[in-house]
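Presented as structure tokens, the chain that follows is alone, the form predicted on its own.
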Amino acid sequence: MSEGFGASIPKSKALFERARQVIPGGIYGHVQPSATIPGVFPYFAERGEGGYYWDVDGRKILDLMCGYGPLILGYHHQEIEEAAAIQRAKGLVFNHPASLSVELAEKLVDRVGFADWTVFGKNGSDMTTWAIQVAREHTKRSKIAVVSGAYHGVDAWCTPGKGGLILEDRVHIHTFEWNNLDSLQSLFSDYAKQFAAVVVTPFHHPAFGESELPHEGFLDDLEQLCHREGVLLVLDDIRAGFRLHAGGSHRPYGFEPDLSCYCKALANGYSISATAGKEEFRKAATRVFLTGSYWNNPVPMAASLACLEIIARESVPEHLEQMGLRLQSGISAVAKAAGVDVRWSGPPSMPYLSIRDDPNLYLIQEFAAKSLDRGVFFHPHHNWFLSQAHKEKEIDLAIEVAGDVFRSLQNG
């Protein structure tokens, strides 16, 4: 594994030691050190600009994770920051929602196409959990079907963690296999008329595993099956939303969910999430309580309005796909030249890289560690994210570093 972590970033290590005294685990959740490579990747960030960020020890790092997805336009985007600053000068939290909430809801309803209404929250889990409550309220049923290995948030019904859970938290949660409609039909047959919702992502992105795109017709067939069974189809578009298409991920895959949840790329880093739904579920939506002290903050809404405008105006999803294809072809070429067999999965704008004959992920971790030493953040076992700030120059730098690392791995 990469050497010199303690010597090269002492501030990060010292800060982590302080954090351990006052924060359980020091750093928790998906950004905890064990989620990448402990003792190698930086623990704390200082600032960001464009497609780069700096850690607390001053190292400039090309960021191919974009804060795990939110920064679809890159760090400190001028137009986003200006829109947020104008609203910030007026105020952050009031006794009432601001008019921007209406403007943003109108924008989302128009943008996603199938929807007639929208509500807002702060995090992805806010929306996926609320969406299944709406489904239960509408259908008066209890059971929820999810794809095995899928991630939908941190609430008790879906968290990948085990601490604090009781058996009753998951008694009505059932799993089926991605791209296998028969496995879902079997659930519907075993529990006749008991399912309220099926929750899916536009493509399957399990933890520590390769992404899987939907087979031709799978999502459309899934939609039809749900309609026949009186079950709501809920799209968890938290991770991919507005990266694959300016109108949401249902559009390129040719299906329509009943409810769709958005978050990460909605406001280029500002904290906001949303669920959009069809008219027939409006009454149920009004009966499921939804609130938070900071949820009506209009600053993220201003950022979101600007972000959605830029995504469509500047064809950002198309740019991400082009840069993703450039990255994939370039890294594949330098890997092949170095004698390393790599493979890609997932959409080009959200690629997942793996190395063949690497069952324990040792090689990909070594690749990510040595790349980080050279100033490029490749996550070893999570899909990457590209941003509008990644141009040919940044992609070519990533390819160059990958080639250097692959050669060093073979030499070693």
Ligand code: PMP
Given for the second form:
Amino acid sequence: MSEGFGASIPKSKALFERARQVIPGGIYGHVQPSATIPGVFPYFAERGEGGYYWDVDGRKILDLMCGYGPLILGYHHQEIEEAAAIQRAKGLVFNHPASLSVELAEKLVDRVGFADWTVFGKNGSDMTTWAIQVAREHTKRSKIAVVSGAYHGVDAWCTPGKGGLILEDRVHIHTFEWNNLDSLQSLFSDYAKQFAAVVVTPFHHPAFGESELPHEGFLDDLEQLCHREGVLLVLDDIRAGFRLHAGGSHRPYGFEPDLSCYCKALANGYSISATAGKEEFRKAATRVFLTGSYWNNPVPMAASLACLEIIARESVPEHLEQMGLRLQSGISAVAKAAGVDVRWSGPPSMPYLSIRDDPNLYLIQEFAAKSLDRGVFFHPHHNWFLSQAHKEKEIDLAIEVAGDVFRSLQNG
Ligand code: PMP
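Would you mind giving the form predicted in complex with the ligand, to go alongside the form predicted on its own above?
Now the complete complex, all chains and molecules, led by this one.
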């Protein structure tokens, strides 16, 4: 480790040293230092406000990751905090669900359109794992098809990690290629009547790679194929849900899943996830055991009711798209002026930036590192997230910093 390593994040570094003593690895999962750029990006955060947060070293950072997705309205949103505070004063966990769970289920059923019921959990993985169990219960089949490179959570059937797995965990998990229905059809042919579910995200968003939108007709054809084969189509809308459309991502892409899993943008940072499903799977849903110590906590439900209300009332997905388009055209222009060839992929409200001829991602990492030094968090190899708190001023600041950094990259 060089002497100057982490010079700009001394408190983060010191905390990490302490963390290593008492937490395996110090920081784990998608927020570990190696997930961005070690020694440059902060390791620990202190507080947030609107579209910005402060790290433990006191730096103010324009946040284009929104806590990896949940902060759709920005940090510390007054209306959300008030709704949560009212419920918090009444109590956190009871021996029974609160009436808010019924209200929220009604709201979600109404909002997503295709579904007749909803259940709640805490994290995305709770829901994707439960959804495939419901599919298995309903079909009495074992196999699950997922898109190669897609992320669906941390449970044994889907984690990208290698530790602690046994061969049997994946015996019934098969992969096919995004936008390639033939590859799924051939799985269905090889294992006739053995598939319980196909799990897809609304667009393909692998880490360390460009996002891919669905080709015209792909999701609709996938829905038809699943119906013909008696296989449940499970939409993993955990990352994109309510960011592309206030009714869920199946709406702009014009198809209907059988079950859909939501999490990140559901409550602006409060911990709640949900699965919505069609009537015919209600019976199976009641047979798959579902619970958790905190799953009936009504505080995130109060936050979620307020959040869903604001997303629709204030046309948040449309705002995110406008800001995303502004960000993309602005960054493309300053990159071009500096002689850097950039590419965008994914929807504008969840953009993924790459630099051409950058196979090892060195250039994009350099870009992200220098931008962070200037106070803007551009993730080097993950789609970005925008929030309602990002207005023209924030987007223009991001563009200005990107321009300065591109010029310095060319000069370097
Ligand atoms: N599916 C997708 C598409 C996700 O992006 C994530 C979280 N990044 C998950 C599932 C898992 O959600 P969680 O981390 O809340 O378990």
